[in-house]
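As structure tokens, one chain now follows by itself in the form predicted alone.
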Amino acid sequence: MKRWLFAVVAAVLVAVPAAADELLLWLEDEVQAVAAHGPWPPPVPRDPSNRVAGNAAAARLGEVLFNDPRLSADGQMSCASCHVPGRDWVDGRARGVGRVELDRRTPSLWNVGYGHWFGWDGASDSLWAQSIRPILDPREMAGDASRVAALLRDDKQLACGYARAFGAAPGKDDEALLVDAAKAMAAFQATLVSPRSPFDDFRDALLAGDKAAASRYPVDAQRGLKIFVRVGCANCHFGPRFTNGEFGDVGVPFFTRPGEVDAGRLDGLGKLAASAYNLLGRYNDDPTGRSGLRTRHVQRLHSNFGEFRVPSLRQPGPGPFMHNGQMATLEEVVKHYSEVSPDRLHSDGVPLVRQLGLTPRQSDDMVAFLRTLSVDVPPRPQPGPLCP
């Protein structure tokens, strides 16, 4: 590898301003840390619990159902009402709104097909089970299995799309049809892979030793990336998706309103165990049963109180941020981690965060780096007819 990759950085965090199209000096261990965040995109894993995962006809049906407000009790709300196409699959609100205001922010669906726990609290262990939850939740869509089943049977387009996806006409079991609808929607959501970003171009150029291409990455973003590597952000935000997919307490208050708390992962694990749709139940299509091992062996501990899923840093949407939408901008998020006190952590587990103590200049550089993980994505066209 070229010698410029191994040159010693005199002072990463106090770098002087640099001109455009300039490459900072990168140590070999820094290069390897950057390399771990790619390549992008990796193949989307096929979910063995969903027999129509990766099925184009199922994804097509799932997209139509995702946009259909008739799944809700009043016919006014679809999945796309909160997960808005063209807005990074979020609604831009601090807290989602169904039939009432909810306690948590609507998460982005970008790259959701790579996950193994779903929802801010991990109450679902498959993407299809997570797709069922808002349909049935009385605070959100307030639908039911009979409504979904009737749509699949009675709407000619949906019935045709179902037959193409599942190889047979919709049956008589309402709950089974609800699950099938959710599995089709999961097949669709798994196709939502975020585009390559400026960071990815820089990573690949850095690894290839292409100094000219790497130099096009903004210098403030390079400084911010060095900080990201140095202070250990990748302990939680690691790998190509910039997330470990697990849960942590990062010092965000857990009160939802006076006298009420959101226990996060602690409650989520209780809901997971009680769910008829978890991977230990009869709707898991995996004949080996191996896909349910994680669910079988996960432990519900008091230290899970106040933990929430570590989100991906890729294409996170315009904000607000954190599970409860408490922080409006990336600047506020970086400020939180720069100033967070261990006294604000409310679990009894091993603390996952420490005060970074960034200067204003370093904070600006970190934000500049984080912005290079997103690109503008044009609005997605509405799905057309399922069948001629």
Ligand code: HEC
Given for the second form:
Amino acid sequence: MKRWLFAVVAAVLVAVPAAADELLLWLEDEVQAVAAHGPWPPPVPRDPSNRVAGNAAAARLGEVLFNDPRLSADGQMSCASCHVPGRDWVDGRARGVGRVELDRRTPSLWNVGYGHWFGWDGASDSLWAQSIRPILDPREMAGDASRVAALLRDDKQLACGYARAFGAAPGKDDEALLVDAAKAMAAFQATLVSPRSPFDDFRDALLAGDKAAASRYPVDAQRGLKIFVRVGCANCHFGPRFTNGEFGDVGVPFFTRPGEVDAGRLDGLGKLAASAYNLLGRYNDDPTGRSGLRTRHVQRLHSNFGEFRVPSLRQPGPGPFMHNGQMATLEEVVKHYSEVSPDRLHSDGVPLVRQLGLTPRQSDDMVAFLRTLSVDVPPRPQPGPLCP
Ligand code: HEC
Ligand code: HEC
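Can you give me the structure for the form predicted in complex with heme C (HEC), which would complement the form predicted alone we have just seen?
After this comes the whole thing, all chains and molecules, with the earlier chain placed first.
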């Protein structure tokens, strides 16, 4: 390159200073609202319905099973086929693809250990019950209890990993072994806590009154966060995980294909009640029975029609977004909240979502904020052998 061109480029770079660190004025109630989204990460609660929850040997077995395609009927599909490790546990598709295309998007598995309802429709009340579903579903892995049980008994590594996790060799009851495999996978998935993000550094600095550190958080993200706080996104995207773990209707159309609807939570509650693996059934390991209370008391209401679980906003992956992958980017999601028509919303009572009418700059700021809830995560190494 010509010397003079270098000089010109260098001069321009010097003349335009890097955007100076800046801290907006944060009012006390805004600081409190931001504080409620941390600290991160909180301890993962131990699931009393799973006797191997928090057990490191079970988590190791669970990760191996998670990656094992032999759980599926054709030996081709593992959990990791859709929940791709190193890709925020999603597949990047609008809808999951098993043996056929599914109706819903594969959700990320980050932070599932903090949840209490699972699936977009809450059809499962534990992480282990949710992990049984894809194994048995003929549209997904199309497996069965005897296949999983035979694998645990006959594969030396798995049998040894099972004995270490559960303290006994695999038994004779196929269904009990299917449930144990799912419980080991749940123990693994509960360890998937998303890393700290730039938002967390900002939150902690703001609370500590460390202006220098807080002002390193980009000013467009600060503006976006202020909008997030002001317009009530946290009514649903609440707390450290940015979800209250419950269900809502934000006006995403729920036609799956012409003439067919996804009733969301309304159907999910029917499936939950019918499941042999719910917390009121015999596979709940909690002797107190308290873990089953939520399931016992939940009511199926007509207003549950078209409701889907409020997703966490931490580390959601590259998109698409929403239960059916209908929105390709975060820009589209923000546009949706900005323009959603009130007639689209079916919730009874006080509407929590309203048309925001954001300006283009406000929309950009909101996206900038949402992006600061994610960081790049290095690829995850394949799990090593379970036993020597
Ligand atoms: C064919 C793709 C596919 C496969 C294979 C698959 N999943 Fe999923 N997973 C999905 C989809 C789609 C959903 C959303 C299901 C729904 O809401 O109806 C989901 C939901 C989940 C959830 C609920 C997450 C949440 O936030 O509620 C968990 C946990 C999960 N899967 C674990 C597993 C495990 C464990 C396996 C292997 C035994 C597995 N998945 C296999 C596509 C897949
Ligand atoms: C009434 C509760 C509620 C409110 C208020 C709300 N959301 Fe949501 N949000 C949801 C639900 C439910 C979904 C999933 C909807 C679906 O898939 O059909 C969702 C989905 C999202 C997603 C997509 C996440 C993913 O992984 O697919 C983003 C991003 C999001 N909301 C951001 C916001 C922002 C920003 C605001 C404030 C402007 C907001 N939400 C207000 C309930 C709410």
